[in-house]
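Consider the single chain below, provided in structure tokens and representing the form predicted alone.
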Amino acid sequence: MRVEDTDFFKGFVRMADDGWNMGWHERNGGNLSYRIKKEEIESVTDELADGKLQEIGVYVPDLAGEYFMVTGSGKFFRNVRINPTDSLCIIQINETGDSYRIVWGLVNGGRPTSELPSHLMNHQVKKKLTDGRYRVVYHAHTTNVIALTFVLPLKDEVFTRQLWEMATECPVVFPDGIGVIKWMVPGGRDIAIATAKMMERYDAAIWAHHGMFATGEDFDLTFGLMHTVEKAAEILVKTLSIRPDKLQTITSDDLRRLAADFMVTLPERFLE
């Protein structure tokens, strides 16, 4: 079978041609990655090349002989669609987490994406904590977050309770809460342990100034929740652009209820 013939790849290129359609992904901005399964990487295995072992600059054991599909580095998301094997490629890790091979694509030369350090410590750290149910990890450029990390507190428990507030399926998509990261120069390790310490609690984690962070189960959960969190933070900039202060809000005792009914567990901390 042809990799472009396969589910995960049409799932991949819908979900970076959705962003681009989003305005999330200016020029070269932002980043998806996808750890493929056992039997989607079997079926292509006639493809498959022997790419040239490459350092990726942090170490990540539990990934060994895994392989993913990412985007490159340089490549623009508009053209992931019209042109995929210029703009995407599969990975694999090697035996002892430290370095990568390209075996597909980015058939005009370059290298996957800048972030892959935080791609790949992220996939780690979701890959212990949900017994491999999480597969993918997006970064994205959301307009309306950045926006938000000029004017509120740089802290987890301001911007989930002010994002929450902003619409009631919110607390009910991301229950955990959204991590936040003061700025930090991109593509290196010393922001890739940060964010792969905020997912060890949280789905979704912010860069201030830069974008989001967000992993999930498949395509259609990481995209809905970049989609959700960007959506609550596009309802709070014109919110605070009408009046500095809400006239009514949802209350910590309204949130309450709310996860008692929709059966989720909201940390106390965010509703103090």
Ligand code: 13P
The other form holds:
Amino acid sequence: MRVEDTDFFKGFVRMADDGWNMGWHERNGGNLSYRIKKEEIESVTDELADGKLQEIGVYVPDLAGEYFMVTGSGKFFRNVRINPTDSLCIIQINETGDSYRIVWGLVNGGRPTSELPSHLMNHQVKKKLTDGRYRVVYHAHTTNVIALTFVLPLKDEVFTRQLWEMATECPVVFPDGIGVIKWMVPGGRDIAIATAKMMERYDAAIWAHHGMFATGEDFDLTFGLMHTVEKAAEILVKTLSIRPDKLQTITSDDLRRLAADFMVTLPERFLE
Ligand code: 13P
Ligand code: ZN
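The structure above corresponds to the form predicted alone; please give the structure of the form predicted together with the named molecule next.
Full assembly next; the chain just shown is listed first.
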């Protein structure tokens, strides 16, 4: 089977295209990765080559041997659908978990996203905590979330509570809340460690003045999470633009009643 005929490839490309259409991927902004299932990679072994080993820059022993489809560094989401073999690659992690090799794609050269350390460390955390269910990590430059990082205190409690109040389904879609990381230099080990720490608690993390990371089981759920958070941020930006204070909102008791009916647990520290 050809990689381009698989469902995971089609799902990956559709998600990249959807993100582009949302306006979250100016130029080469954002990146996407998917941990490929055993049966999926086995169906395309004929197409895989053996690239040379390159260092990741972080250590991900729990991902040893795993294959990932990832966007290339400097590649534009806008081009993924029309030129996927130039924009994307499949990598395999080595046995010690400190290096990768490109086994498919990036036909005109290049390397995986500069945010590979963050992607892989997030995958490692989620693989462990969800018994392997989570497979997608997505980084996008979500306009309204970024705008809010200039005017709200950079605290998990503040962002979670403010975003939950902006749309009734928010506490149901991200009941654990959302993490916020102060501005850091992107593309490196330190921001990867900080983000992976957030992913031990949350499915989404905000990078101040930069964008967001979302994780999930599949493309739909991960894209849906990114979309829900960004839409709530858009409503908050609009609300704050009309007037600085709210006349009415969803209260802590409302959130408790919602949690009971929708059978989710909302941490008390977001309900004070
Ligand atoms: P890459 O082009 O290396 O994926 O970087 C884009 C980006 O958003 C960095 O944070
Ligand atoms: Zn970015």
